[in-house]
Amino acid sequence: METLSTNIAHGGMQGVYSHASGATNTDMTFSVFVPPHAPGAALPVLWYLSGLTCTHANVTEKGEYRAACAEKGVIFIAPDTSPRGDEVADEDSYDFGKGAGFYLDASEAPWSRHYRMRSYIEEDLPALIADQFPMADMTRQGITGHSMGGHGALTIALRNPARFRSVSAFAPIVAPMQVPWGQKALPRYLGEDRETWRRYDACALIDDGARVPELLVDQGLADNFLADGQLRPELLEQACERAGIDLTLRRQPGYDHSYYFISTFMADHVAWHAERLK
């Protein structure tokens, strides 16, 4: 693992580093936030997942989450959303390609490759966050996103129950199998199998019988991607329902889909997880 920057920030560290990923075979960049804590301590984990186009940079910087996780003692990670490189396949579109990871090993050349974002936050990154932050309680993990990234926390939290003792999102990607973004996304990553889609649809996982306990999901009302049909909260809100799950969905007035957003609702984020890794 190499440091490329630490900043001291409400008494905790903000690190970005770089590693050899053995998932994506590229070099990744994540952010760490290490709260204030005494020697000795462990602390829970919380990871954030980024959206479409994003890097780890865009929460590190927008997201507003430091001072929530200073108080509560509360770790905080930041993946990228895909492989980097020259030698990774792309194309020049917003929604495929770098960026856009999707948060699943994809099958299908040339993206099975290096688009392994599934085993990356799975497996990958996981084993190295527990060797190089020896503070990191492993036990106590929660996983959070934002749009593509609400979707990766979802499906890998629904897939990893045993693993994340909570899960929440900021306007996710719901049900992939059935909006633009995911129908245009999953056959060319995975093949035409239909059926190894559901794997990375939480509405599908829902009803393919996974389970966790509960779900906190802020929606902002003046989101235009909720506008234009790529984010169908009333799915999960109904799969929910059907299995059981206890949802928090939280329709925010007024809000968009952007880090104003994000940042306005992320210290309740971050105390909903503490409470439930304590």
Contents of the next structure:
2 protein chains.
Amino acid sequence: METLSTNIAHGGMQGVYSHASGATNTDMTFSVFVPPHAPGAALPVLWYLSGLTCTHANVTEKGEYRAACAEKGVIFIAPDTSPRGDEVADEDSYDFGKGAGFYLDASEAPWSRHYRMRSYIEEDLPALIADQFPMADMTRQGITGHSMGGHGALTIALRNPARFRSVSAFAPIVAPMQVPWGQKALPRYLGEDRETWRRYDACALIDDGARVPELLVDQGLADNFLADGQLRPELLEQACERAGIDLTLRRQPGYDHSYYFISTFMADHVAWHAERLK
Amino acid sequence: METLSTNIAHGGMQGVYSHASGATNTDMTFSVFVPPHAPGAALPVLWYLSGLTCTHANVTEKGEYRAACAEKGVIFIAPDTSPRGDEVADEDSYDFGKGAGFYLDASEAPWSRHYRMRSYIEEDLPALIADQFPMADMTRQGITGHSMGGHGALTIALRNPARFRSVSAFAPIVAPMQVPWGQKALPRYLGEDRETWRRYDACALIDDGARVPELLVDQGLADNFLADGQLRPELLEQACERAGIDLTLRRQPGYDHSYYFISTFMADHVAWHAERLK
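What's the form predicted together with a further copy of the same chain like, now that we've got the form predicted on its own?
Up next: the whole complex, starting with the chain shown before.
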């Protein structure tokens, strides 16, 4: 692991790091905020998965999580959204290829060579964190994310209920099989067999029996991607109702899809996770 | 005034606006956060002047002021740091020309044509704010800033004590006549007569009799520009002691010159100003 930068902030340490990932076969960059803590302390970990076009940097700069994480004693980890590098297949599109890894392991060429963000978030990066950040208590992990990263948080948590004690999301894609973003990305990354898509669709996972104890979701009502039918929180609502999952879905009048929305409710989410990760 | 963007955030409205400035003879862009408030309310105003290389966008994205301004009911205004546009004289330098207006009215060609940031902040933009934001109570203004913008905040407040009830700064340039940044910029903008420089040097203004009731300054001790001798907070300390100005200078171990530093102490500064602007 290479340290790219460290800055003291809110009494803790905001770092940006790089490592050679065996999952993606590329170098990957991520950020970690370690709050102020006593020597030898074991701290819970909150993962934040970012949305389309983002890197680790967007939430690190604009997310306004550090004050809350410092107050609650929570480590905050922000990975990238796709493999990077000249050798990585890409196309000129904001919602497919680089910056749009959809937190899946691609099976189709040429994407299958590097687009393995599921393995990266589920196995590779947590192993590195456990090894390099001794204050991280990997028995107490929560996960959240925004938009495509909300999709990532929901699906990864639903497939790994033993790993995460708490799950939330900001304006998540809840049913990629039923919306244009997913209908573009899933067949190209995964092939035409829709059964394989279901492992990457939160609503389908729930219908197939996956469970988490509860969910917190914030959704801005002035979100243009809500209006465009990319998010469809009502589908998550219906799936949770069918499954008996305790979903708190807060529809926030006036809020859009930007970091102005995320940063407004970030402290709420950090506190919500901290309570469950105590 | 043209509205470039508006986003709901922390219950208020973060806007970015543009207008044709009579002071700089250019279009100028600035941001205003209006906190949630009752209809007809009159709200205090906090000006934030940015540092070298910045525009309004840096603090707007990274400053973490909105939660505190929403809680305290304070309007937050972030202007640009220089005139902009193809017609504006410039050179390939981070600390002179565009992004480095030093909040002065230049007297020397070619800079005198557009580099009039003093008039812009002292007269032009406040008149626009008073006209366009009826909830802004212009009898209750405070000012702060970072680095070159800390210099701007201090010098503008010292020259206009009746306008500002509260003044603070983050890692300010306190004595440009005595440090490399100022010794490069002042002669080129203002000419060789050092007497004219004194109106743009906080320590010289204090020595010449300018007064504010009190000052709050935060300075990171791991700030590379502190080590380089660009900031020299001890000179402000000495000037305030000679003048009997109540300076609270907080030296913050471990903090650097970045927005990680600024955002950490921003809520403190907003609360400090809000208390004095009640």
